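One chain comes next, on its own, written as structure tokens: the form predicted alone.
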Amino acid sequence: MLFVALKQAALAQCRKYSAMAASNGLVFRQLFEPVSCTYTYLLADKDTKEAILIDPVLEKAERDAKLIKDLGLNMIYAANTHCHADHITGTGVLKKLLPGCKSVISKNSGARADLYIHEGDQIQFGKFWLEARSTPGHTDGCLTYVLNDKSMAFTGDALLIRGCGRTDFQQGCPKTLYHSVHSKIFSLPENCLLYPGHDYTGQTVSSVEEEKRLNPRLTKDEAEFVKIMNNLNLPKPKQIDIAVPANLKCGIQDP
């Protein structure tokens, strides 16, 4: 009953953020891979109908065309935070389902990509642009994307709701994560929205001021998070073994 009432709150919440996104023209959608728990997000301009898709999931990847088909978008980019090792990226499949759509990745990810962005590149789609935001320390290549007026931000796997990415495998350095958090997405206006890569309790949304205050890895000085983030001890990611080398080449796995 506990996980069905903070579902129905996750939603209510999740419609709430699109109505607001809508008024300033700003379509948005929140959608959920549930074995992986990864968010894919969609914006578009409501009056060009330019869209961009972060980070989508290869086994959602024909429910994301269909939403954006049905909704009269064009899918411009498919970009992700970073090469993925919990799941494999939708984005080369999406290419196909979607022609004219491009891949984006960090170039610092080492993946094959039709547009590698950089710190402080933007990604234009219609009136609206998302600026790039090196956040690397989960990843070498990890990206945070940040909405043109700073009202929301996305922030793959640097910062999770109440928590942040791991540290202990792909380039993983949890001195350079702290940093990273600290300057490049604490920086941003107290307000602004934290939508995090996934979540595993129900919740979708987050924000800067929460992030500050309640986040119990990042609220510690860095000696202490260095220490929290070396003695985890989490188990291996499922499907690392196969969801990275298929990153690396946009999700195309090899026959």
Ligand SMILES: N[C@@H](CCC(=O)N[C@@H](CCS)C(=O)NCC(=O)O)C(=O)O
Given for the second form:
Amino acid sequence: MLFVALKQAALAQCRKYSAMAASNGLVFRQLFEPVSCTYTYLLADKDTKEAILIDPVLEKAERDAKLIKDLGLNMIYAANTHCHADHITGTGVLKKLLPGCKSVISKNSGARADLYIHEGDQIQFGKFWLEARSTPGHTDGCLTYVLNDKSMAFTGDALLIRGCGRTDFQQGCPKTLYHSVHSKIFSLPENCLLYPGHDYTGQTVSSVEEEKRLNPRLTKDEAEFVKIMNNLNLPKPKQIDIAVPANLKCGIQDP
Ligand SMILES: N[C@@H](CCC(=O)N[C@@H](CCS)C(=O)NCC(=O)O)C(=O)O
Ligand SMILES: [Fe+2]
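Switching conditions: you have the form predicted alone, so give me the form predicted together with this ligand.
Every component of the complex follows; first up is the chain already shown.
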């Protein structure tokens, strides 16, 4: 009985967010790639049709391009939150499939792209824009993209649901990550929805309020956080040795 009530409440909440997105003219889709458990996000202006993809995956580039065409959208940007270590980005191939689309990444990532962005820059699509917030710590170039009304933020691997990005390779640094999350993500409104770069447990979305209260790593003080991060002992991502060099060139792009 309780389960049914909870499921109905979750569905109602989900419908509310979809209705909000539809009523203000924002098209929003969360897409999934199951091998690396990566989320890709499509955002677009329903009226002007301008669209942006965040963190597309090479193996799903055709799926994403088809969806964009089916919805009659014009993809102007394919943006990465960082230089990924666990999958090859789809941006290079999407540029070929959807001519006119520009790749975007932070300058600090060290990766190649058409457009480099920095802290505070805005990426416009129709009447909406994403503000780039620099959230290093998982990698030097990690960005969190915040929707203009601060109702949603795309955290990449800086903040995961009840977790965070590891800090034991690329330019990882636990202290830097702790500071990034507290100053740039936890300072957003409590009801801001947080969409991560990955989830390994089947969760899809969280909020600033939830993570400030429930994140088992980031609710700790800085010293405890550093200890946790230095003792994760995770195996290396399976694709790291091919993904990082490819992503430094924007995936599979120009010859
Ligand atoms: N098993 C996966 C890799 C899992 C992993 O290392 N994920 C990274 C994010 C992608 S770079 C991470 O930061 N994880 C933090 C954590 O606590 O899990 C694979 O082989 O691809
Ligand atoms: Fe990552």
